[in-house]
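Presented below, as structure tokens, is a lone chain in the form predicted alone.
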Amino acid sequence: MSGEPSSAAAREPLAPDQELVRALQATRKYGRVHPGLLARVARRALAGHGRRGALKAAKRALHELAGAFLDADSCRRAERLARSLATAGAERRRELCLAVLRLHASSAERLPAVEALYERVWQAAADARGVPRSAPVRVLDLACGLSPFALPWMGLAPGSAYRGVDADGRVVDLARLALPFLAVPALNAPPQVEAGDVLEPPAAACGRFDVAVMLKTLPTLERLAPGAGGDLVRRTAAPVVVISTATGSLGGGRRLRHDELIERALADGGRRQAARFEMAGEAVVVAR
């Protein structure tokens, strides 16, 4: 024998949070979640529940962040629909996009008024920027979910640009399947969607954007890490931010009020409210 330690013996043991991240990555449900978010969830679960209860607590947190909006069966159906876009005609592609959006709990709530909602968003954002509604806008959609499938109904002004970021690799993969087949002639370049943890500094600060959109994002971030919403608003480089929260619970059984949360996030982020309205089950605030 050479006396050299074996590779297994020489390998450093993993820290508890790294072990938990590995365990989550090995699951079918959460293996596609961005590693940065998994690490954040793992640390919080260990701090609150110890090693014995951390895995269960982490899975529960990840369910609130992603699984509750798009379950495994809906994700498989969405993938089949997204793949069908490649051989579909223009009108059929719109139908397929709507079918995908209906599979995502949050996006489905927005569908009855999706065009009117975005029209009010872009008009309010243009007013806050001091430009006409017809001016191009570079949009950063944080925690975008399946919103890229709504691009045909967003009504972006000619010459605009769109980039979405989400920590759920499943929705990023779905969007990337669809984007080559979504006809959005107003955009000056193909829309982009990337995987990223919006709580990591590069996700909010990369590139140059006119408007950052955070639809139904802040309450979820606050459950993950108190103060995270204000931190995200502060780090976001865009001069205008659009924040929305649901006015009712996911099941529709109770009305929610998140005004205080939004006000605190804007104050922490050094921004002032420019407009506020409610539509399609969402309270929307535009700030600069």
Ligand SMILES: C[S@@+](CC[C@H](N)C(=O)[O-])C[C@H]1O[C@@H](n2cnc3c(N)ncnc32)[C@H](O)[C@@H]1O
Given for the second form:
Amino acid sequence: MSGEPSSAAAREPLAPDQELVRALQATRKYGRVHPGLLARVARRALAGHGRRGALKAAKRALHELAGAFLDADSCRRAERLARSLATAGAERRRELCLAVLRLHASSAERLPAVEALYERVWQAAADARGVPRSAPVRVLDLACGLSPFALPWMGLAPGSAYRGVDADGRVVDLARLALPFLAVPALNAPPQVEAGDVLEPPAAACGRFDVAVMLKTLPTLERLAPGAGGDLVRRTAAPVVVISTATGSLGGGRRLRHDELIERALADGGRRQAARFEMAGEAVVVAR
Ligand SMILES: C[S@@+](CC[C@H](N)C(=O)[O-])C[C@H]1O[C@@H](n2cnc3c(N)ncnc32)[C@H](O)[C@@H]1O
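Let me have the form predicted together with this ligand next, following on from the form predicted alone.
Below, the chain from earlier opens the complete complex, with every other chain and molecule after it.
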């Protein structure tokens, strides 16, 4: 018999967006980005720039979304540090986690006040839930980046749970290397980190959580898909959401204000602001 379906299918040309996704997956920089996010970026780049300009536009968008925070060299160094956790003592493990966090642009910015910042976040979230600060909290960290390495400084109440989701497979791999060695005796179960696109329904809606955090992520999501912030807030089932945005540009040169964007995301998502504060280059809004 001639023309077996499998070989015929193999010869069929790919649709332009699939072709672009293949091209992005073949790059060293973006090969580990979640396919759902690659497809979204590819469709937008094709719509805005046509086939000729799409690859460049897609790479630019992915750089803004994920690449800008952890370059290839920092990623390799972070992997070496994360691998050393297995043989390090308790004090050395904390140093190694700090060294990893310093390699990621958005984590590094909050390091000088990381404990104080999380303390205010959990206090405000507990107030918004109407429970004491010492009550266990199930946290969903959306677009978590390398925040799992900050677990030793998060000060989660005893009996709490933590799950991070990120579209960048590199940070998920790094976090998974480290999770068995992070000193978080307060948690009621091992912390979890998974690869996912928070713009797709299951990542935001999965499981039961008390607090969903979206730290320094909404502005880039909005640039990729206008309205994505409100959509994400609406699809998030947790009773309390914590949104933060950077108050300065990555290089530190420009003062940024994202208050309107957050207000719109909360209004579209049917939430009301319960608290707002600024700390360590970050404006934080807690809403219910
Ligand atoms: C500025 S970093 C913030 C990381 C962390 N939340 C923090 O505050 O340190 C943005 C993160 O969002 C992730 N990201 C971007 N778009 C995403 C998407 N659609 N789904 C999941 N993660 C995404 C990137 O991979 C990156 O780790």
